[in-house]
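Only one chain is given next, in structure tokens, and it is the form predicted on its own.
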Amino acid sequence: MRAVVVRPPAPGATVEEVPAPLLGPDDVHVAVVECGVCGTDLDIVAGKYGRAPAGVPYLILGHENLGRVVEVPPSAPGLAAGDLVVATVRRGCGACPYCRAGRSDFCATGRYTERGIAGAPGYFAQEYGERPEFLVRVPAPLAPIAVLLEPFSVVEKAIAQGEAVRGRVARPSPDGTGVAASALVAGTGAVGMLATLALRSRGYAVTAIDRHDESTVAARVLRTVGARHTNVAEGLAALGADRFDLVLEAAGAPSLAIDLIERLAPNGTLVLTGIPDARTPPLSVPAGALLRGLVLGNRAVVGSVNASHADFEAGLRDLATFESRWPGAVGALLTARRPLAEAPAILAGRDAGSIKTVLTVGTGAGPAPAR
């Protein structure tokens, strides 16, 4: 079959001819019609980090994913051929008491591994084989924008996260009623963009930032679900003294991170989900006032990663939710569709214009790998 692959540390990507996936008995096997691409695919183009499955000399590169079953085994009642899923990233270490609650999100070794980016092959392929439990069924009318759900999981969790801690306490009015909480995203890619339609859709007052001006595809859509663009090119002064009692950092940019803890109203709450290059030089910040304004404020950061199986079904809730609501708003977020054929190159380079780059495979396969 064709797949994308890499060879890390090595940059660079190839599409090759490798070999068709050998499925377990209790494996369903999925032909891929569309992949993701996503900032983590492009840093292990570049060498930054990815690791090829043991005893593999490459490694499939891919992980958010939209697949059709092919054939089912009979372990897998709920998945029928025909039907159109989605396949998790994380398998657990088996070890340790979060992956064997079935959280490997929350895993405590690190002895995981990732489709497409640590030790397991990747969805940039024309079909793979999976355990029924690591997919997630998606209906048709979410065909168009299914795609998104992998990333979109990872967002449900962070959200998630972030208002478990800000629990902590409730915000009252003098009527009893609540107050709107205020949100800020800060990034308008993918990631950036269903956050802030999540958050817009649980009554959050929502502000997203970026460095581009208001003739984005990204500033079109946030002005369809309510929410507010700001173009900080020049620095968050532009947000004036507005402080956010939920600030969702989706940039992967250190100094912007840390000074996004400055941008936390009293009893805020700042979730990190980029991942910063690891050789970025230190920064000299001002670690006493920074920390003073944590504790005095009751304020908390809170790093998230990956997603659970049930992050992957509430995204699938919301999403019908977004079409119903602004019908093509997650539609809009999906830019450009490109054959497999060009990954090489869609691969080797940030579009800046882009929010999400689709690769598309197909809807057919082959004949059934061997069990």
Ligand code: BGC
Second form
Amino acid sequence: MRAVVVRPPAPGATVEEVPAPLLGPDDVHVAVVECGVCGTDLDIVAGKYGRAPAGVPYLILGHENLGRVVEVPPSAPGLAAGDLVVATVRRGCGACPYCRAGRSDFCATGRYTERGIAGAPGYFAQEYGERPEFLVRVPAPLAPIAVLLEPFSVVEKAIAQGEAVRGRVARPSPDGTGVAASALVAGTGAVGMLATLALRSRGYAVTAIDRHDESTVAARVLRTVGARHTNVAEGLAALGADRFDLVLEAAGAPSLAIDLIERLAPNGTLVLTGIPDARTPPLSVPAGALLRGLVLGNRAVVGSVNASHADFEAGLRDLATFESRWPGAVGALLTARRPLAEAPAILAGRDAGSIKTVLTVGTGAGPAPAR
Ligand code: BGC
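The structure above corresponds to the form predicted on its own; please provide the structure of the form predicted in complex with this ligand.
Every component of the complex follows; first up is the chain already shown.
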């Protein structure tokens, strides 16, 4: 089968013929429909991240996926041929209490694998096999946007973490009748935009920041969902004196993340989701003032990575809500669909102004055949 292949830590990606996956007796056979390109993929292609499976000289890239079931084993009664599915990414270490409890997204040993990222083949390929417990069935009406479910699951977990911490003191009014909590979203890529929609639908007054003017797709979607957009190309001073109850970072820039701490309102929570380059040169920070502000203001900083099965399910529910509240807004985030053959060129650079580029592999994300 054809697949996008990398050989970390060597940079670059190629489209190659590789052996089709060997399916175990309990594996569901899935034909890939389409896959999203993520900043993590670009980091792997740049040689900064990622690891091939043990004993295999290459890694099939890709973790943001949508596929159609080809064949199901008898052990997967909830699935049928023709169903659309999204596969989760992380496979737990099997040893720590978190992985044993089904929360490999909190793995404590670091000995997990992640499909398309670390030690397990990904989804930029024509097909894959997977056990049914790692597949999430997608309702047919969500097919055109379901390729965003994996990144959205990361958002769902991050917001849940932020709200768990915020739950110490306050909750926003979901029906909008109370005083809305304020949120700042740093970054208007797919994660930042999906976070903005999720926070708006939960009743937050949202400000989203990036380094662009009002002419982008992101700025238009922000207007549609009633979020404020601020261009911080000249610095966070563009936010004036504003501080926020919940800050969600989706940019991966260490200096910005530090500056965001100062944007927390008293009792506020900063959730970090961007994965910075560990080789970033050290920063000089006013540690005393920052830590003093955290303590005296009951402020919190929390990191969040990956997602649980429940976060994927929550993502499906929220995507359906967005489609009825802001029709077309989520689809607008899919700024390009390109054939798999173009992957090497797409993965070689960050496409300014695009939000999510999707690689088309199989037949389109149309509705599933009737069951
Ligand atoms: C993926 C997560 C993964 C993380 C760290 C992200 O791009 O969406 O599933 O856990 O990278 O590797």
